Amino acid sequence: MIKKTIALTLAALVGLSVLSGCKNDEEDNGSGTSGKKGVTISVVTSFGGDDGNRQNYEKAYQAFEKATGNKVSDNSQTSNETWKSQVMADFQTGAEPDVLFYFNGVDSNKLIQDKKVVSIDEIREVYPDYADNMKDDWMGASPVDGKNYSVPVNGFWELLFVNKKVLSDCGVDIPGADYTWEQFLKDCETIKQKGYTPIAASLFEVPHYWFEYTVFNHGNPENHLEVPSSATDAIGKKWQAGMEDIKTLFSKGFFPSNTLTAKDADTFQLFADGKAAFAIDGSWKLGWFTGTDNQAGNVDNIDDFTICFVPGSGERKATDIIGGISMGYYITRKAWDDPNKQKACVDFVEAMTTDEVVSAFGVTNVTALKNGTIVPDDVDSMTKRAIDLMQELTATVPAVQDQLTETARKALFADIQNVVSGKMTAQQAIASALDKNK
């Protein structure tokens, strides 16, 4: 079948054409003119009302309804561990929508394992151009059976947000390419003694993206998804090198004083606000500096603040991140089995997933587009740092908390703060996470 061109008209979204899948089927109306067929697909996605795409979803799906005469039921939500809980038990309950956007990995396994989602794979036997503006190497294949089952809108990084006003007051170099942890220790110090916080963070509610660094920096990009078979061997031991590292920095002080017991929001406001030097955030947060189309940023003025590699140790080179594609559009076995429904929804995931609305989505974002996303001619200086540093990747690894139920990594993750404050050890919240782990 060759797959025809739907104009979908996104001049507020991007100012270009949207290219879908096949034109619906017309019919007669009655009036001897002829309308499109349109059908309602159920979707589901992460893109809840204060994610930061949440305008481009909406304009981007508004756009395929006014071509295609379908209509899409959106009950999208923020993602968090009670909307992966919520998605799974639609699934076991046979309320599933007919597009789920979710994630890979371990997140997806039992969908998989349930054969509730259909492989690109078998749609491409009906349908031989479904995503083919893809590089299928880069889709995130399922574990289960190196299929992939999802189309991707882009990836996500996880990166050193810097405030340069704090480092040019501290006489703090802004770190390069190749800062190692070591320089890294002696930057916070002179932060902290000039009266500055060095780092922004609340391990309260967001300890993962200094335990992800941390592991990362006593392994390297081939071994950091492998998870302890015991607190005790050698994966294990690498993670309590990595979460006393954790408790090094906050036994000299460099986090905030109310890092224990502040939320996320609290502690990077401070980053903000010209208080802290340092916060680990992911590519999803720039959109919070740069603002929407209808909000502005929410700071100042946006050149005081840049994109950094976090710190380096050992094996792992500064220029090696965490980042990588984490989710993607599924059509669900009951959606592709109902004929009245299959190729709505294969027409909706293509026009979501053109190299136009995945470029307006985030266009420094790690991607599996053949062609990268289309850059802007002017961006911000944040936005054209995070641009650069993609091209000064040397590795990129999906974050390993990934690899563990949702129960096991609550419990190691609420477990950080006793680490920190002497109440267990490192081992002892390892142990406790993988008995979980099942």
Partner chain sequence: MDNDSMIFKKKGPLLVFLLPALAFMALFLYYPFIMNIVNSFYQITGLGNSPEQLNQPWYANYQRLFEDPYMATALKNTLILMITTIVFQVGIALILALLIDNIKKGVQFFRTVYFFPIVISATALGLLFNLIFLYDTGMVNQIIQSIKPGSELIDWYDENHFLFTMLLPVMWQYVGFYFVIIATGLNNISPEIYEAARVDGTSGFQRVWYITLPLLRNVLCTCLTLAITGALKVFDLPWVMFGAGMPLNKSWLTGTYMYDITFGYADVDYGSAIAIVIVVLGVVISMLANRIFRERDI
Contents of the next structure:
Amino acid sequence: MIKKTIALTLAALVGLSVLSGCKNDEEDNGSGTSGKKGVTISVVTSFGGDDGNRQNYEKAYQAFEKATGNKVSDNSQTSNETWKSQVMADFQTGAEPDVLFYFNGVDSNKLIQDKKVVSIDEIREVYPDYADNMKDDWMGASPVDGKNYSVPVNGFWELLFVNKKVLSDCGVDIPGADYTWEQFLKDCETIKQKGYTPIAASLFEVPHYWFEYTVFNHGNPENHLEVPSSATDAIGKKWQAGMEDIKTLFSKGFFPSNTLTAKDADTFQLFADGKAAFAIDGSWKLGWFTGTDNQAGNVDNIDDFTICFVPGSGERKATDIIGGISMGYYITRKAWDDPNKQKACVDFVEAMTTDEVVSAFGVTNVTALKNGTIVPDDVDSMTKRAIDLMQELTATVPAVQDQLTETARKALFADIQNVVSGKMTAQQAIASALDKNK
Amino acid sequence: MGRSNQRKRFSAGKLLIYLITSFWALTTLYPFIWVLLNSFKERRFIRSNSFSLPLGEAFTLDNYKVTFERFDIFPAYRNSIIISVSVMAVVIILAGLAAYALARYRFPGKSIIQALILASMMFPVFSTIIPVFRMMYNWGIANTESVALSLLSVILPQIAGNLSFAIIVLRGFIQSLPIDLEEAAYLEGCNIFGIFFRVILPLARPSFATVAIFSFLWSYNDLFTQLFFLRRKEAYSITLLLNEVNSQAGVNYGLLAAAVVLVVVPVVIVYIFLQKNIIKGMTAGAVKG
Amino acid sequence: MDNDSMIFKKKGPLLVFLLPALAFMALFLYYPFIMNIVNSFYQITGLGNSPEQLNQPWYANYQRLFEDPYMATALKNTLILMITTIVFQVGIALILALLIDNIKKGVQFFRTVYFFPIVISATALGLLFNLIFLYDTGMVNQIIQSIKPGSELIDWYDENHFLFTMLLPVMWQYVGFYFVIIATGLNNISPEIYEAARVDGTSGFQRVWYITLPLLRNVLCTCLTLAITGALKVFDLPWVMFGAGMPLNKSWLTGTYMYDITFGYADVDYGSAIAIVIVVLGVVISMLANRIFRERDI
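Switch from the form predicted alone to the form predicted in complex with its partner chain and print that structure.
So here's everything in the complex, that chain up top.
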């Protein structure tokens, strides 16, 4: 039996190598005639398997293929650390794609420093209409030189998700545009007395949202993006104060009792199950409630939930929110310098960032579109509410944590559990993170 | 002591044996049953009551329907089988040869080679994967358009990764075989390769089957290497699909359970098939011994 | 141990036997690992980046290993895991294999079933155990509630319980692995030896102690090596269940810590240094163990 298996496998291997030989030949033929008949461009994006926009993405690029006769060789994956390291390794080894959908913050610094991607200005010298449906100031300029390199699709917001049923059972009003931190603390106390968990969050896994807003509450939209140069300067003090606020919430027992050992999915489930009242999360979470084309939402009745502004304090109004645009389409230098591919890449990015496509990717999101997104008529209550909130904004500021390097950010958030449990002071945590911010 | 008395005591011991072994079997079988049952349940019933039977309104086939609709299961099976069977076959041949040499020959540098093999068992794949990627990219194997080459780019490092384990296990086994048969074959005029294929291979069959199972299994379940090298949708393996379902499903445990069942089934089949070889090896050994 | 038989006097065929496997390993394991050793002396700030400059001092990462409290935690936990692995995993596997060796009916069934936990991927098992140990309210807490209604829920992942919650699934999963290896070894012991022993009137325990165990020595030594190296590498199940050192950086293992440093913090050079610790420790400990237990030449 084993011999047979081995023989079969060897046969398969031989077949495989022959097959791969054929494949290469075909490819060579393809590129030989590609000048006229359409080319194949390789694309890497984060619209991989689990992304809520996977289907929209596929629809959009298939439409592009149909319209232009070009082929898209899609290598999209889910965005995570492995993916990021893959993308970077690709550039390192010269295996980069033609078009890349990637982060526009510090994560992409290396690409810009090494001149691996082409700036919008340079593209516009040849294609003046490139990305002309976008506001230039909103495209997400590179921290390296302040120039635009990527064309964004949809941005994000971070807001307070509210379980209406829990609030009404506790006699707490649904927060409005003037919601204050003091009132929030009072409400949490009331909710806790009623036996509910006030705030659903895993401080072990995702303290990010609470850090961002508590720090924001000790500053204002103008200085929110500043990174401290030491843990004890003015900005450092601001960060300390924010982290102390989280510690206060923790010691008052407003987080789930196992917030230091639970996963985010578990704590968010508390919220969905009507055991917790509040949770801060991003625009990407909306689909979790509403569902997508081929998947139902995760809650029985979406009308039991809604979205509100995060309580404000000091100079920050509740309507000043964390949001912005963090990713976009890059054209790589390698593809730009290839006369066969240049136009196809430009066409591709334009096709993927039309008003229609951007709207399909998310109507409620912060957007760089000059005309705004196109809102369909029949939206659910939660999406409707998000769209309404977007009209009331007084300021939209990107997340300051994205100004930190990956390493520093991770170190900072890994230490939040130590700060709230008293194993470390906020100052120590910030100092240790800044130490890694190189 | 009467004969019947002895038999009675004997069966009491047997009963105890069956009790203990069955208890362990229960703990190992239950998770699979749990997954199987929950794959037929609607999502909302899983979290609240994951340890009940999928009856009445809880029962659904939707999880499987959705999995098949949304994911290309069959090409993924094909890719997985190509990868894992190739890895398994190459590993047992190469490891068998090397293990035989290490078990029987005496030569300078042997202990160094053995220490190296042992050491390589511990190389974390996370520390070797990036140099390997660069190397294979330079060879034109990794990160190409071709599905076949993508599969090959997973097969090669996986073979290397499974060799050390296979060599260590096979060497231990071959060493414990009596040498008389080899000597007899030698006297009959067999050369060393003849001895390996005609004497050692059949004798060590159970051990080869064991190694084959593990190579197959580890190759099949090795998410990290596959994640790194298989990027094209057409080259996706079934384990990558599970990973994708996992990230897509979130708390949709029903969908996840269905995917797990679909992933596990081929491995169980391979195991049961190779398991027969272990049994056959046993009876063969008994006759010869 | 080595053989002095005539057959193996000619060394020519050695090349054919050894070269293919060694070539594979050289290319895909040793070469990258040598790169890894080199990397541990350099500063590397990103995955996929090439080494930038020598560390100051060049052994900085090795110095850091000794000062890093999480590394100490990881080593301690891994050592605990290693000991429990040897005692419980190999121990239970040996007992089960010996028991199964004594019965005729259902052998095939048990062999298949014991193997199941290894077949199911870590993602799925992690999910299952997370539901079993779920705080509000998984299987274990449900059972406790039904026995003692109104008692506090137990957080199985907190500082008092995490070691148990982490070790149990790992132990349980790999018993089947050692079972298969030991059972294969048992098959190779010819029944005549047992028959002879039975005629001599030895009891079951005596037979196991004086005949089976000595004959299994090689196989058990293999298991020992595998258990030691395995413990140093354990990654997926603890990672799925505990992630980055939960609770409060207490549950690190060498495998999970190395992964987090390399892929989480992109601290490639320090990660490389940890990888070297893993390998060196594994080789040293398993050589020691083998020196103690390995069969002397008969």
